[in-house]
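Below you'll find only one chain, the form predicted on its own, shown as structure tokens.
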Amino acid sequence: MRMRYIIGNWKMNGLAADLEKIIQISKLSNRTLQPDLTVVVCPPATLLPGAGEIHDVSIGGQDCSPYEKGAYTGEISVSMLKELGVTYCIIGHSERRAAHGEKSSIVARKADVLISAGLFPIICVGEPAESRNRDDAIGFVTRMARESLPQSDGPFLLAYEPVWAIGSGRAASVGEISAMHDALRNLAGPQTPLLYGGSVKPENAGALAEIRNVDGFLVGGASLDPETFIKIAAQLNEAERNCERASV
């Protein structure tokens, strides 16, 4: 039995009243999901203090500083995240790379500081439409992943999010995801959980969850609705049960 992951990235959404959604996710996951599925919610930083007090759901940050402390206005250090009960952290998201010019070398540094603190980096990689159109998607993404991986030994998750699919309502095809995840498996090794993100919804989650080397999902907008989020998670549970039945 392999561990599966469902991770919700709330991005810049959510006020104090929305902590109730994380409580609902916790209740629904206890009622619906199997224990081999790890549920992680990554709310905005303002909600982390309250979110860290909610049990049965792991809490993640949406970014961290590569520095431990000092004159870095607006940054959040790994130790600050850990103090709030955070156990996972998204780094290298395409929005950070595009809007803030975040290079893969910085992502790798962040991964190292997270691992040194005992937290799990969720390293995001993905190609723009231009790269996909010129048939260089796998080369582009594997180069980005290689440059973004930590130098230190320690567990991390690798999330493939085709930039052109995020928020578009269109997921990559089964063949595109399969080929990419096979390439990332060869790069990251057999123990690294590989996630897919990019317009994942209940209607397509079942087919996506059956793809070889897809160990879970990184979900954006759909994670803001607890029932929708858990419906997606349930598809991962069903895919794992199908895998177990096939191996008998």
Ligand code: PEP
The other form holds:
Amino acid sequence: MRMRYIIGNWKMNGLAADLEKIIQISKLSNRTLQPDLTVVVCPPATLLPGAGEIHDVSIGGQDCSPYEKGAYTGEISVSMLKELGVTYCIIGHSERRAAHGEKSSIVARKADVLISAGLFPIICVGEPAESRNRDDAIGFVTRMARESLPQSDGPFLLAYEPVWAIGSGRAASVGEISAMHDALRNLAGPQTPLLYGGSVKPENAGALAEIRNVDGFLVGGASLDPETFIKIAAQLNEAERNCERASV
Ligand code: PEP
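Switching conditions: you have the form predicted on its own, so give me the form predicted together with ligand PEP.
In what comes next, the whole complex appears, and the chain from above leads the way.
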């Protein structure tokens, strides 16, 4: 039995009333999911204080500072996240790489800072459409991943999120994800959970969850509706049961 992960990235969505949705996710997950699935919700920073008090669902940040404290206006340090009960943190999301010039070397530093505080980094990597069209996706992503990985030995999760698939309604194909995740498995080793993200929804989650080196999903838009999110999660459970049946 291997651990699988479903991680919801709410991005800049959600006001205080939406904490109710995390409570709903926690109840639905308790009622319907197997315990070998870790459920993580990453709400905006303003909701972390309330979210950290909700049981049975892990809470993640959407970014953190590579520095511990000081003159970094607007930044949030890892200790600040930790104090709120946060245990995971997305870093290197393509929206931050594009809009905030976040380089892989900074992502690697953030990963090290998170690991040294005992939090799990969720390191995002993915190619733009031009690189996919040039047939250079695997080279591009493995390079980005190599430069974004922590120096320290601690555990992290690696999420493959093709930029062209995020929010577009068009997920990468089973073949594209298989080839990429096999390459990332070689790079990151057998213990690193590998997630796929980019237009995952209940309609495609079953097929994507069956891919050999897919250990879970990072879900954006579809994570904002608790029932939809849990429907996706249930398919990861189902894929794991199929995997166990096949190995007997
Ligand atoms: C994301 O932004 O991490 C993401 C996967 O978004 P979506 O599921 O909406 O494509």
